[in-house]
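Taking the form predicted on its own, here's one chain by itself in structure tokens.
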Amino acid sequence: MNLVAAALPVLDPVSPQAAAISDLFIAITVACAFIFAIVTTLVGACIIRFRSKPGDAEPRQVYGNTRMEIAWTIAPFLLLLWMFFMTARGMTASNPDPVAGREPDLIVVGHQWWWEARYVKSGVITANEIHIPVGKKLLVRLESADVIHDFWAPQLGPKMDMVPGHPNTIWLQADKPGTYDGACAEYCGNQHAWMRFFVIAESEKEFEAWEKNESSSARFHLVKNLPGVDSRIHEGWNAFHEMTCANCHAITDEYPTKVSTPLPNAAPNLTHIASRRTLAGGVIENNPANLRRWLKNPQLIKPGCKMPNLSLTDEQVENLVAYFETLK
């Protein structure tokens, strides 16, 4: 299996929200290391200096020292007060409250085990890849379609629970272009580990071009670029609509004669599937060979996933792959 998920770096922030968390972590870690060094030094000094020797009398017993007791009470209190202040400031900076009445820019819905992203203004719907313009702070509403999930892109901000029926909000921002890995951080079932996503930060111009393409219908304007497979594309299109595929997946293409009306929250929108980097929530790279494997037996690739094994013939698989590869 070609696994494509990467480690999630937590100390390489690229947004003010993530930087607030990283700075808080480093400050608390340095304070704890300083305390550890002091305690370890004092314990070591006491072991060496006051170790028992043959013939030593019983050490003098000290039953109270008001100054010391005041000192070791005030010092931890001040340290905890500082930590409380730093934590409160970090929490406020990492996820400030949205302006009252502001509509979200993006809605992200967690499913077992994939992510749905809906762009409110443009109406674009995609899966497992979230495109954002560099330098712009987006308000994201987080929802769950089934169980508790947790949205986490560590280089971009804090973790945030997604509780069914109780939407949360989070700010999403990237200060430099790049692709940032994310994952579900709340155990949500047997494929929790393969509920991955990408946040792709790009220039305003690139983002607008991506959003414009995603807003358009997919398909037959690309057939001319795929000589020799036209018949398979048509057969794949027919198979998608005539089998149970269209009951779960939506595709907006250039043939209005058949419209897929899938069950809500059932499965990813496939309108532009060929332009995505991964399949099955990050398990495998998106290429024709892996797409064939996925269609042939999704349970072999991602055991327990919601997509059943439809027992497709090799010909049906080839037709569907030819059709899906035009959806860019």
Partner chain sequence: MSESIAKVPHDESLEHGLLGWVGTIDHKRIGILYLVTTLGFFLIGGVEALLIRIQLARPENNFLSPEVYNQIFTMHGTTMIFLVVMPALIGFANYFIPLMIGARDMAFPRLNAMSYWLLLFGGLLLHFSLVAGGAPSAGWFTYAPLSETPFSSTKGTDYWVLALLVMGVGSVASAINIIATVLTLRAPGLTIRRLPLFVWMVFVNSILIILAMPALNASIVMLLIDRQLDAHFFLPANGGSALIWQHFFWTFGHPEVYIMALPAFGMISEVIPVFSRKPIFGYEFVAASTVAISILSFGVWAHHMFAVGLGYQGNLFFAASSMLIAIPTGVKIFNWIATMWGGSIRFTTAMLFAMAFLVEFVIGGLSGVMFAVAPIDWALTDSYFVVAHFHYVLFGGTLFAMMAGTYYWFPKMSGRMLSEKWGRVQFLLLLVGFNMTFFVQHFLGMMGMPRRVFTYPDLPYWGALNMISTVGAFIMGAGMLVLVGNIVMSLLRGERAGDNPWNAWTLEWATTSPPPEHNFDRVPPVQGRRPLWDLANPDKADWKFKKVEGGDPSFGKNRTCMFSFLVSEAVFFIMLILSYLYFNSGKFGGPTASSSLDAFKTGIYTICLLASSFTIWLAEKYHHRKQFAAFRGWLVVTILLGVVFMAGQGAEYVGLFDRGITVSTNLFATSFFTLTGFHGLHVCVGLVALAILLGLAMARDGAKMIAPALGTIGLYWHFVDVVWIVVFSVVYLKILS
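Return the form predicted together with the partner chain of this protein as a structure block, the form predicted on its own having already been given.
Single chain only below; no partners, no other molecules.
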């Protein structure tokens, strides 16, 4: 049973909200299986008992039976009544309404085709990987920057649409440390398939360390890697700010930028890009080789994504990769 559950994330919950759904699913499935068993038994009995044999006369003509009709109207009704009460209870357990006026802990914004996560208190902004402390029940506000997306982490709770102009909330909680898969469940265009994310649940201490690192600006790494330890890093920094990268991507550092500030969150914030596991919504693992391929031509790896092929030279790519690798 545990093995089966482990293979089916919906039945392997790690939060009370997801557990409520899983329990409900099992109860309703058992009830449905019971009805299904009745129907198939009856059909099977007809097949075996009432097969026509050659020379059979026409069977007795029966037109109906009102009592039986009433029976098979009332019985399902009672079953549905039970289901309805289970539903009402399950709704409260799996997606309880937040107390009015409660501020969200986390804002997740869906973009074509990546996730932006903003931590309200610390001001941390990250993409595609959501770190949470184990056992804490976080209120998440779900928004969209363009079309409708849907936030779905099957082991953590119900899914919820991210509708432009209609923010929703959801509770996010994991009672066991681990990395949990999530994906966009509402078709949102070309690269809907590669709009995946992770929720990383870690101990309070680890989470605080992560949050502290994420709130730091990138200056620290850059200074440490100066002066002239690796000139490519510096060249990469220059390239990032001189070319169009900085129009969409933000990197928080304390060096004066040479171009205007980027559009707010048009693309993932790269301040700590090197600490993430995957690139571009889960399409490739994050390592220098893949980063190189990505920068060379993102359209080959994630066709249709909003990042154009910038026709970078090999040297520019090397410099950018060297710079990005410092952004831990």
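Residue numbers count along the first chain shown, from 1. Rigid core (definition): largest C-alpha set, two forms, superposition within 1.5 Å. All values reported here derive from a predicted model rather than from experimental measurement.
- Core-superposed comparison between these two forms: the CA of residue 43 exceeds or equals a 2 Å shift.
- With the core held fixed, residue 62 shows a CA shift of 2 Å or greater between these two forms.
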